[in-house]
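One chain is shown next in structure tokens, namely the form predicted together with the ligand.
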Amino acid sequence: MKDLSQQGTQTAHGGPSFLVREGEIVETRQGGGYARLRVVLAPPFAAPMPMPEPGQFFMVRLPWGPALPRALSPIAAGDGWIELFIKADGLLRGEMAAAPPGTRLALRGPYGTPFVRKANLERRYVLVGGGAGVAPILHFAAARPDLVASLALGFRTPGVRALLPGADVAVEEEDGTTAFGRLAETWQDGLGVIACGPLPLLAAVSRDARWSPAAYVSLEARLGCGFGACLGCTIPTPSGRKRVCVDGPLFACQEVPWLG
């Protein structure tokens, strides 16, 4: 394992590792169908993981979960730990979410292109977080409050609410608000948007010309390796077939007309 270690983190620039790095998940809160898990770093690796910037995404498996490794983006990271945000449903977040404290997941990346390296710096944005999608978001919004004009995060129900100390989220089951109701209600010209969410939700903020042009959504895709390899996520674009895991998750809106 040493050496795979020294392998794996050979990566110039903090770019892409390939190296399996253990996590252990110490603190899981349920709520609303979600769940958020504070996963440290086991060492010996706890060191070298470079730190995710947000938009990026691990890699994550558990022994007896699918043998194909999921894509899950932090909510928060730190020094050797990161908190992920994530749907209480699925071969893998079913049993992530249940898991007992002390479980152990095996980790890969952070691979994607950070959401400020697709983005346009020039502007501020609404930033649009729909279900899990709102990992990123927040990730995000922590990161560069300086880009950030406003929040619109939606939910259908109000039970997720404790998970997310402190931030505004529309509830539909409670007034019918929706991430994309708020996104309509604080959009004013000039500002740009950022949506993760839904494919619905995605849709809707592409198919939508007040704010388009200036739009970026982040997209979903079954990944196979997540580095850009196997070619398991291409979707097709006017400049040609790109991958999301690597030339995303985030895309300009005139990238996927196909999306609207």
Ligand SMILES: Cc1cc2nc3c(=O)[nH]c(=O)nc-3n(C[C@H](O)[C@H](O)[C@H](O)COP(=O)(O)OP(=O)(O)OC[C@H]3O[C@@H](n4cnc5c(N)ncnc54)[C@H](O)[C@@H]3O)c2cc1C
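I have the form predicted together with the ligand already, so could you send the form predicted alone?
No partners, no molecules, just the chain.
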């Protein structure tokens, strides 16, 4: 496996890493318009790649072609490997979903602030995931089961169930149930909410005050460069402008009143 890390540099002031590492897809499964990829990571020439904590993400691209890197949060991670769960649309994600085993990926990261550094750890949470947003939600659930009260996962079509064995998934096309509907059914007084998914889902969570103040939304869909240089993911908050990639991607709903 060719080492792409030699193409990277690092900031002299000890800031975010710009090293490009290489990964190899060793397994791909598809279903319902989504794909789950197992990626083995090649060590860089200087130091091993740190394993991502739930809520962190990699900037991922194919080493060829015009597609820009996309921010992708692992659905699972271990020693020297990660699993990605992606919607199989768009130029890059479509090519990744169709890529055969042995296909190489270029990765930077992990970036972002882990969920446990933003959420109130004195509460338990209903974890809400819609579409590809289930990836960091399930990663968090596996890493911190002590903080999980229940899961509310939703998709439009049933084919995705094969990619999430054992998960109780709401399928809108079957009975009209959504991830937000599952949240409303399962939430109880005293529980918090952590949600990741399409903006309409996050907006619905943000504007419903019943689970305040411990309600959080992950805005990873807004990410650009991933490490804070482009400022393209900057958002207004009551305490000033924040960069989603550095200060998030998880924000308390009170920090993003415009979302609801």
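Note that the structure is a prediction, hence the values are computed from the model and not measured. Here, rigid core means the biggest group of C-alpha atoms that superpose within 1.5 Å across both forms. Numbering follows the first chain given and starts at 1.
- Once the cores line up, the CA of Leu68 ends up 2 angstroms or more apart between these two forms.
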